[in-house]
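Consider the single chain below, provided in structure tokens and representing the form predicted on its own.
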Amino acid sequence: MNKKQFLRLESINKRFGGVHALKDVSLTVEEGTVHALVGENGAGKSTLGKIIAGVYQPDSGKIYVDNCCVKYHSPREALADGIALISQEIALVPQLTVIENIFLGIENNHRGLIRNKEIRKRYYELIERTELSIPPDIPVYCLRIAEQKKVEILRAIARNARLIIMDEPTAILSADEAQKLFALIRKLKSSGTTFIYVSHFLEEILSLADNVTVMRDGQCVKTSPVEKESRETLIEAMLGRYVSLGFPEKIYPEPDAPVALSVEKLSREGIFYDISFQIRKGEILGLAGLVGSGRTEIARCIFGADPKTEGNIKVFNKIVNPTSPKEAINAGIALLPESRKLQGLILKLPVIYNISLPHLRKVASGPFIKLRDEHNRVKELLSTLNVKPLDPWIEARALSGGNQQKVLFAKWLFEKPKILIADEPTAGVDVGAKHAIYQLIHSLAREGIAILLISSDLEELIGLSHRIITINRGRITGEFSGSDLAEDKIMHAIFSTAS
């Protein structure tokens, strides 16, 4: 039985300066279905979602909702038709609480006075309905990125949206949180809610979507029922070529390779306790745990971004105990943070400044920057990492997610570190960029850099790491190597409590 058509796009075009972001895109989305969009970073998926939601306006083409031609000039107008967008970028008011953000603009009020009891009742009904529990009175700026994403999902559902556009909703959710989200999507779909679902996790697409559209270079190259597709066929359509899905072959460091990083009984009161491990020169150590287990906080402490309560951090057997990122950088420690947009890049600055900022002393002569040296070094890094476009002066915010992540790597390769901490290095990047990052991490380890790899993707951790330690509630619960690098064993340790 054919479903009713909810949304139809006809020959949508959109340019940003000289970039033709969308080229004659035509698409039909049926009511009460999950329609997936896949493609490389920069293929046009996010731009298309923002046009449907009224964030951008098309240069040409037509949009039909319920067979009526519409022209949205703002997200508010789209929301009036029941269309809500949950974008990759967090769009919350940081100073407001969770409950205030969720119901902002749709509060119960009487003669201008907000009825807090009624709002709170609606909040707990929403939590019961979605099972995405989060304390209502915490200011959003106090929340981790994954929890802020849950607030955005709750906000869209609270508005009774008929079409919800989700752009990489699970990129920073734990496996358990992602499964709860999938269950919620299926539940809402059964009651008639329509979804446009953008994700680089192809397994999600294949298990969740009804139909899938592949985009490449701003065009729709393929639309089909999801049961006719596989991971391999989607990747080939996305890239226009076949690409291997495997990980680079592991090259293990010498057993007597020097210890590059030693963490001894590191603690931060209330966050993590008694953390001890070593990473040898050229070794990749994976750190596995649920979101909120203390993974990122350990990384930030080693990098000097957060204070420690006790313990020692050594680099090649020398106690460094950095109290600031500057001290960590001087000791040879670099950190790729979990959020490139909020913690890694200054989005409004050109790529060249983002890359060279921590290393100005290397391109300075007295108080002056040697501009030619700076430009040549950045251009060399961009070329080596295949950043597109190869333009040092483009603003970082104009790049796709995968290219932004490559710029982050370039930032720390300007002057190669001794230890690289990579926190969710492939979050929100496409298949092609993901495998390029895998090769890069592998090659950096071959060059002798010690790497601490943090990822919510267990397959990724197992595929890249020489060893893995697991953490739960701020304590180490296991260590795995060789034949013990098995998903079931690691998952068991992730959910275990340290003895």
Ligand SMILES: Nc1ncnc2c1ncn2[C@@H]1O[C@H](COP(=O)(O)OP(=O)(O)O)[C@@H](O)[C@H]1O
Contents of the next structure:
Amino acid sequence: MNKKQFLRLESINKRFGGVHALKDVSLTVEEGTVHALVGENGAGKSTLGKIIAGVYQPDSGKIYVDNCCVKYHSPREALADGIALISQEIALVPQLTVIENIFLGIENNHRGLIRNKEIRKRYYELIERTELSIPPDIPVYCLRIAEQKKVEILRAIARNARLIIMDEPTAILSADEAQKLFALIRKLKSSGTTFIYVSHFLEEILSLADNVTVMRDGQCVKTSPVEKESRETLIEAMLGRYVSLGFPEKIYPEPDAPVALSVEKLSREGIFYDISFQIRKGEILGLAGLVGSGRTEIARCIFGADPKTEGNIKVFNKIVNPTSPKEAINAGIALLPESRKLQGLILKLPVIYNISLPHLRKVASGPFIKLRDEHNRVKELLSTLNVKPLDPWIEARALSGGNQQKVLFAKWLFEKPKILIADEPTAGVDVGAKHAIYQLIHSLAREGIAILLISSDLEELIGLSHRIITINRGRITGEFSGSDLAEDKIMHAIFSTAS
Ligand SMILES: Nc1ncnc2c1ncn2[C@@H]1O[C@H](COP(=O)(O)OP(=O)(O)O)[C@@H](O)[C@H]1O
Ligand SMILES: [Mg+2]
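Would you mind generating the form predicted together with this ligand now that we have the form predicted on its own?
Following is the full complex, with the preceding chain placed first.
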């Protein structure tokens, strides 16, 4: 059956200053289908979504909805045509209740809203139709993020949205919540709603979408039915080259390589106890454990960000026991923290300062020529990490998430540490960036840096680590190397308590 086309884009262009975010993008979306958009961080997916939904206006090109040429000047106008955007950032009024948020703007008189029986009736109809149950009268800020997403979806449906654009909706949902969302999307689709669905989870796309468009560097590389695609073909199109999904081949440090980091009977009352391990020069030690097992706390303690109750931390056999991150850095320890946006970057500052600021003392110790050194070193790091755009002077906030993450990496590599603690280094990045980060960790180890790698992705941890220790409830429950680096064995240790 030939579906009717709902949306057609013709040669859309969009620039942000020097960045050509969308280049001649043409795309057709059929009614009642799920159309997926994939691409590396920075490929232009969110920008495209925002243009369709009237958040941004294209510099050139045409948009047709139901075969009529449209020009939206605001999201409101797009919504009036039945186009709703559920963006990466939550866009609700936190102090207002669920029901107010859903119907705000549909009812002009917002004071009378709560008492309005009609609205309540519509609310329960909506709940019944979508099977999304959320208590109507609590303020939205009291809800968990996943629940807030549901409110946004309800809000779109209450407006009879015919096209719902979802930008990475599952990035913040649990697996269970994601399944519920997919069920809802399928249901709405069967009643004729169209979706544009942006996600990094290729499995998700292959099972949910009808068609998929791959974007790369602001262009649409290809559009095809998902049956014709696989993880491999999508990744190849996204990156423009073939990438093996495997891990770099492990190169083990010499057995007599000196011990770079030695953690001895480290305890922090109430959080973790009696943690002892060593990492040799050039070795990658994986730290496995559930979220909340104490992994991050151990890392923070070694980095001097949290106090210890007992134990010693030695770097190349010298007790350092840092009491602040500054002391840890001086001792050669670097930490790539878990929640990057909040902890690591100053979003308003250009990339170059984000990378070199913590090290400026060193760079600025001489006359002018040093500035050029700084610039060159930053450029070199940005290109090694394949940061896009490759512009040291762009503000950090203008970069996409994965690229911001790479900038954080660069910050720590600017001055080579002896020990790098990487806490979930690939959380939330696209496949291409993930692969680059794997290569990077691998080559840092080869250069002699000792690495403590924390990851919830067991496949990744096994793929990269020379050795793994498991933590449960703040205690070490096992150590694995060689042929013992197997998922089932490690999984077992993650869930078992220390004897
Ligand atoms: N408001 C903005 N100001 C400046 N540059 C932007 C802005 N929004 C996006 N960009 C740039 O446009 C490009 C595409 O970004 P985006 O659409 O967010 O990519 P994606 O969603 O695929 O990760 C990136 O290079 C990004 O840095
Ligand atoms: Mg995006």
